[in-house]
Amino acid sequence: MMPTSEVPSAPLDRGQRPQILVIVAGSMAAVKAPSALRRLREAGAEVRVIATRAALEFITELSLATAADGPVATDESWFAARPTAQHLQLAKVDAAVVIGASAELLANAAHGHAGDLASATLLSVEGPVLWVPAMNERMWHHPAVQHNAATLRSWGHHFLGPEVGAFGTQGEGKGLGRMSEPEDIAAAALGLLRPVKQDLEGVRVLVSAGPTREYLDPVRFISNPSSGKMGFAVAEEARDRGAEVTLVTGPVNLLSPRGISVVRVETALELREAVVQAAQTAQVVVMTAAVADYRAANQASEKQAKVAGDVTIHLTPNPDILAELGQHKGGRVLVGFAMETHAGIERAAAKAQRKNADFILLNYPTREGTSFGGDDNQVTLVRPDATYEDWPRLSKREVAGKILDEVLRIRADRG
């Protein structure tokens, strides 16, 4: 889970101090770089720099030196120091953290190589790796570099932002790209050294997630935007605090976490047959899917022919997947998503209610940063007494690990 509160004033509780490698990349937010590396070592932590080719363009290396309060590793020095294998001895860390990852550093940790300093240690990292990018919005949400992106995150790496706000000097404007603030850096880092509870260890978990298609003839079908983000980081969320995990998919543009089943389907009856054969041994079931509501009555075997004038399609309902879950839940947790534009609380408790599920996550499609394919969500809890709990904005892996905390609850008051 990534916190973004304020960096902890008193030093970490430790042994010894926490060495982190912070890797600055080539980006103008290398000049925040500084700001970071001093929080941490406020906190208590020992912190070891490499400075990219690219960020030297941008920050000085006696700024970075200054701030670490040591030496600062270059590919010069990195060169310099051969045979002695100084990517290796850097890589020794508690954790690392890459401030305004670029394109380029991603592609090479995603792909393995190793031409530099940087890319070098970081195949070298055995801790926990947190990338904070900054790059144009194009950039962000160019295929490759989300592909790149997910990689990482299925080896367990974790990111923070990019976000919204002004960036660059060009007038680029105020879109998704901008790096996060020091203070949120540190706070992030400090957070992957502190061990993740296991408080589902041995609770068998099932998430449904991503949208579903129907298809009206073998390459038309009705679908919706979902990117499967939200039971992606519930899934990694559970497993990450000892759960065993089952993800039934529809289809998204994620690759599969380490450590987790996952099932990958496309239609709506195909995910129900997945999710009720899942939900038989399951103790907690989380509902993320956007599962359409209809289905085509009669699916064309050939595709059909564009025709002049008005289409008329007969289209029947699909399974309602949640009410059946909670028409045989006995003692499981059920946990359903809703999403509307008015009347939520009242339509969400009247949901939770109607399919027996302990609560319903209410989201809200039409706020600024929160529409679907986002890092960040903004949800409402809805109970079925309509008692709820408005969450702020959070990353998705955020919102997963409060979620996991009222099943926890949940479970708890059952006995």
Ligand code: CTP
Given for the second form:
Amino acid sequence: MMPTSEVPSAPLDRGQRPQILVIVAGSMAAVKAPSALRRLREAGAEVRVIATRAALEFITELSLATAADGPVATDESWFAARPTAQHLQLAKVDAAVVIGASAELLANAAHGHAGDLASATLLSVEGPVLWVPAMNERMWHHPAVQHNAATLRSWGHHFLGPEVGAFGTQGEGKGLGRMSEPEDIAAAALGLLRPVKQDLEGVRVLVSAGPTREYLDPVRFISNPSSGKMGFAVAEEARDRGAEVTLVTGPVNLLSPRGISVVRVETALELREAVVQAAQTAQVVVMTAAVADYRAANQASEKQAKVAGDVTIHLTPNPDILAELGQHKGGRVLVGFAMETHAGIERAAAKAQRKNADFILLNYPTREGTSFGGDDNQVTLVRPDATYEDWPRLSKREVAGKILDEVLRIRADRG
Ligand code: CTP
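Which structure goes with the form predicted together with ligand CTP, now that we have seen the form predicted alone?
And the full complex, kicking off with our chain again.
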């Protein structure tokens, strides 16, 4: 997601008014649509509106039309307009935003259904799409909904929220499920419009992500809860900024992003082989992978049956891939991650020195709100000389953007 702070506060140039399609879907959150529409128009955008049949149960066509200062397209108008392809006309926009995105609309888009105007239009939109979901927490977390959202993300769609807070008709819901506020929706939609700077054009970026699995026997392994989201965010951000990206990932529950060469591995040794190979041509390497430090010294070729009493597993160290890359660094920029529970800056700086990394992103797993698998991250950039920058809590995509900004600064300094 684009950082809302970067959204221009001044109206956009009237000469090139961006066209934004606003799809209002059926939920209580539809009542926030007029305010978001007004804010988009105030910022200089031209808006087109589609209201789903369910949306019109929550809000009148008139209040949407008033806020949009224009007509509202509905399933009725779509059918009435036939044989004109109204959905194709509506899809010719610079960006689309779905306000109060429902589970049904997400499912339609993820499966290519086109039985109503909103779904048919979403299949034809050329510009970026921003989904602003509003639904009950249990629905949002259902694997079907999460799978559909993941599919859309892998196609480059953006998501804002749902957020934590009170929601529902009586504010009866607490927790995740509340739709983002109109000003944030408008800012995020406008943020999609800014041409993403192509400042990594032609740069070859290698990213490692996810955990590794160290097998004890064919059916048991040692691993860790890394979700891979941070590494995928770096890879996607680099791709969008023009880089040629290779992503080497351990086992994660994420779909391969388009336009990125993805290598899937399981063990630290496999990860090492793939990374060392790809690093030969890479100019930037970002190691987000949570590589297991040890593997079984003697991996059993057959499943081990249980025995009475305690068992001792003999572990042997895995190669340190980042340190190995550091030894043959050449002109590459090397970036590592570290997780520390105490003396973070000191330890991360020492780690950067030891591994010959240009900088390390330090995570504190004990920090409040930091969890494996989340969409946000709060990190501190630590350089080998122990200078550091504390970054606020940001989406992983925003963290990725700042990492790549620092990479570019280092490349520019080297000339
Ligand atoms: N890393 C690596 N190969 C390993 C272990 C870690 O390339 N075998 C990389 C990770 O991808 C990450 C950084 O090194 O970028 C993290 O190192 P960490 O595991 O924290 O460092 P260690 O040297 O193992 O430190 P510690 O002693 O604190 O575990």
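Think of the rigid core as the biggest set of C-alphas that the two forms share within 1.5 Å after superposition. Just so you know, these numbers come straight off a predicted model, no measurement behind them. Numbering follows the first chain given and starts at 1.
Colleague: Just checking, between the two forms and with the core aligned, does A134 shift 2 Å or more at the CA?
Modeller: Shift at A134: 2 Å or more after core fit.
Colleague: Relative to the superposed rigid core, does A73 relocate between the two forms - that is, does its Cα move 2 Å or more?
Modeller: Comparing the forms between the two forms, which are aligned on their rigid core, A73 does shift its C-alpha by 2 Å or more.
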